[in-house]
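One chain comes next, on its own, written as structure tokens: the form predicted on its own.
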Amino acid sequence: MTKISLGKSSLSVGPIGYGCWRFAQSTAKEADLKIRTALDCGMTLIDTADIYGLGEPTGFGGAETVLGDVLKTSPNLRGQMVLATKGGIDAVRPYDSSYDYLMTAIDNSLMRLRTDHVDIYQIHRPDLTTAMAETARALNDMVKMGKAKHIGVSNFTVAQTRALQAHLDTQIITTQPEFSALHQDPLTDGTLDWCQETSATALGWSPLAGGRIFSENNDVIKTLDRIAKTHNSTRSNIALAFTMSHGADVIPIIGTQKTERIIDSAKAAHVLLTAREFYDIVEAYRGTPMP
């Protein structure tokens, strides 16, 4: 696969990612067979988050530490993939970006991951209640002790980030949005605008919007099923094709728990949209043709 590079960092990835939101319900050996599956098929970025698992039988913190026993198993592991993990949810204030909580939650995140670093700490969402100096503050210290090689947003309007980017001393290199042919917001939002500007990456989490890809019934859907018939792909394929053939070079992250669907959805990075194939979706989730 192509690589992209992240930001204006050295680091580059496949143009696919693998999200393990819902590891926690994987034993060792399932996700370690699920994250051989995603490397080998070129999904470097691997994505997680501290409050994946709340809700789970292993609950806060169960997706990284499902994660970390792979890494003790197979150590070979960690220097294969770029890894990002998320912070700043606690399930009850709901969110705490203030500095004790971040650099308590990245401490913990680093045990439960077994690792002395993560390439990319991403704030999860926005603490509207600290103020973006102290998220940075805690952000420039985990970068200056090394326990977090680069910073990402999750969850951030333009705004925000550019609030946060004021305060820090290093560069935000990664915003992960909301993205999939069923929730296009960041076409408009300015988000994707945002990365050209600044060379950021946007990391599209939930690119087949939650499974509604395969449930659903509507223009877009059918606008994914003619033009997969054209390909001949499928329906899933084109609409991860449709996140990837914007300017802003987006990366989805996909989060199947089938090795077979990590293999297939692979082949999406090998389909190359039209640019008129690219508006039909556009065109068919506003219902109107382009002005």
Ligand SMILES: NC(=O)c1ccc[n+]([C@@H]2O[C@H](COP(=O)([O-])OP(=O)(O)OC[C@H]3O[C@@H](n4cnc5c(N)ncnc54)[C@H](OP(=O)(O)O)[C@@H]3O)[C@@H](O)[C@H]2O)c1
The other form holds:
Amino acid sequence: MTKISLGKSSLSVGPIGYGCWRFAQSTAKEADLKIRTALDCGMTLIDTADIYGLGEPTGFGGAETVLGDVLKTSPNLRGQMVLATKGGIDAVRPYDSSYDYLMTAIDNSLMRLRTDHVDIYQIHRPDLTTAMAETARALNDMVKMGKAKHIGVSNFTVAQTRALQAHLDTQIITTQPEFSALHQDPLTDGTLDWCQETSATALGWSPLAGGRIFSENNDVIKTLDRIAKTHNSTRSNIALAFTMSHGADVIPIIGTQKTERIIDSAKAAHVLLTAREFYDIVEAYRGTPMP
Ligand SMILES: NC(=O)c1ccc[n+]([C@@H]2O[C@H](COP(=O)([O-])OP(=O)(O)OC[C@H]3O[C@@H](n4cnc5c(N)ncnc54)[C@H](OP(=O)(O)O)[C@@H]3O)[C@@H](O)[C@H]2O)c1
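Structure of the form predicted together with the ligand, given the form predicted on its own:
Following is the full complex, with the preceding chain placed first.
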């Protein structure tokens, strides 16, 4: 299976990633099966965040704890994955990227994940009240201490990403925007252009729009279904293929909790949309032909 390099780093991963947002609802045994299935399907980028679990009985840190339990039972899995977590959302404030907060947050994440480092530490959302220079100081220190191998951002505008980058000692290797056939902002807000400018990799979150592609019926959905017929494929795999068809080589991060759906999603990496089909999905979203 094709591998995609993450930024200019030596890390490379399969073309589809697996996200653990909904992991707090799983037992360690169930989560173990999902992670093994994802890895077997070449989904070697495993994405989580410290906040995942908030609102569930497990609370803040719940999803990382479940993944940590998997890694405790099966430590050999750690070396098979590129592990990415996120910090910087505080349940109350609600965003905190201050030095002290982040340095404590990464230690707590590592403890829950039962690992001594993450491959990518991402700032989950920009904290407008903290200077980028201060956030960068924390990220630089994490990298120096070996707690984070690389740095990423999520839900940052291009300007915010550049402002943070200006104070970092290392290159930001990933940016994580919402991206799906039903949420196409990264095509036009500069995110994917910035990725190509700097060789950073975009990790598209909720590539099936969090399940909305199954509950909505609009021109985008009709277009996905029409293209699916041509490719003898499914609506969901055409939606995933759409996110992978941009020249920036976006990695969609899927979030299904069903192993059979993880296996089926892997087929999307082999669906090659024509440029016309890609633009059909863009035009259906725009509601008007390309200018
Ligand atoms: N950076 C951020 O701010 C941010 C925000 C959100 C998410 N994320 C990341 O993105 C990952 C994926 O997010 P997501 O879970 O929203 O992704 P998604 O893959 O777009 O949506 C998953 C949802 O779609 C449903 N689904 C999948 N296949 C289906 C099918 N064939 N029929 C009906 N329903 C189906 C799943 O239900 P089942 O489980 O029942 O299959 C699940 O509820 C997260 O785990 C996280 O790592 C990041």
